[in-house]
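The chain that follows stands alone, in the form predicted on its own, written as structure tokens.
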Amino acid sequence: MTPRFELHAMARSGPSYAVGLMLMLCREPFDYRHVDLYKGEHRAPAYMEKNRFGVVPTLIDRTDGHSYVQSASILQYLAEVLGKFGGGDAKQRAEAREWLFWCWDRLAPNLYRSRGMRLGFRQFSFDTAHMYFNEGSSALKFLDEQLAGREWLVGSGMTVADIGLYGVIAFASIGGFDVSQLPNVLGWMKRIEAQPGFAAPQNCLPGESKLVAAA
């Protein structure tokens, strides 16, 4: 049976992983289309028709054929249509959005730039690299403080806020960040990893396209 969702993404992309993880946690099968950023496939005209920003991920909902883009927005869409991990009420849904917006304002850019520099595909001056690392460390410290005395970011259960931030932090060590020194963040990550359906990055999205019907 053809699955409802088709995910165009790249395995080593944090935003891609967050959406793949959401689908796995929702126990929702999906077709996977690998987009090779190194070959510029995200800039190909056929892909740009699906994603005007030329980035990953792109999620196609086959119920209407619409392409959904930007991971934070995709997570909220999935929470709405699947009825999972959205938050218990309007207030919690708003708080989850706030955390996702904060992530892409304060956390993700600094972690990803530090990661990119260490992997060799981004270049910065020493002062700029130091700034990104310090700001990323400060954001992680803030998150650790906010998680003190609580299991989840919003309410009493996991939401898209937890899933979205986890997708970013799962790759933090590649950027030189040591979350083992952040006990509240570390405990929160372990709680997510203990959830039914959880899959680590290397087990969530393959390095090549994979169709459910062919699996």
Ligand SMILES: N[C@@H](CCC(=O)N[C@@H](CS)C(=O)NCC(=O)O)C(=O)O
Contents of the next structure:
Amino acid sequence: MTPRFELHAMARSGPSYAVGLMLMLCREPFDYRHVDLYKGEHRAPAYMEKNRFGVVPTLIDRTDGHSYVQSASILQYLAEVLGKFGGGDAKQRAEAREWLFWCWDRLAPNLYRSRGMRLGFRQFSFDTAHMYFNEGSSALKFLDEQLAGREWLVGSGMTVADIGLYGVIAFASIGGFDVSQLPNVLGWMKRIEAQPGFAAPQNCLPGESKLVAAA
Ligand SMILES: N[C@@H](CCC(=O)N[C@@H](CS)C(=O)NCC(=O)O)C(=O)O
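Previous: the form predicted on its own; requested now: the form predicted in complex with the named molecule:
Once more the chain from above appears, this time first in line as the rest of the complex follows.
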């Protein structure tokens, strides 16, 4: 059977991973289309028609063919239409959104820029690199404090807030961040990793296009 969703993404991209992980945790099969950023496929007119921002990921819902973009928004869309990991009520859904907004404000840019520099994709002056690293470290420390005495970021179960932030933090070590020094973050990560359907980045999205990548 043709799966409902088609994910256009790249395996080593954190926001792509977060959406792939959500689909796996929801046990939702999806077709996977590899977008080769190195070849500039994300800037090709056909792709830009699906994603005006020219970035991965893009999720197509074949119910009506609409393209959904921006990983945090995609996670919330999936939570809504699949009825999973959205939060128990309107307040919890708002809280999950707050964490996702915070993630793309304070956490993800600092972690990804530090990672991009280490991998040689981005070049920054010493001071700028230092600023991204310090701000990323402060965001992780804040998260560790917020998780003290809590199992999940929102309410008493896993939500898209946990999945979205996990997708970013799973790549933190490549940026030079040491989460082993953050006991509450570490425990929270282990709880996510223990969920049925969980897949680590290397097992979640393939390096090439694949039909029905998840079952
Ligand atoms: N906020 C966006 C970030 C997407 C993003 O920056 N993706 C990167 C890969 S990790 C990308 O496509 N970069 C290509 C570019 O910026 O040209 C999301 O969450 O979807």
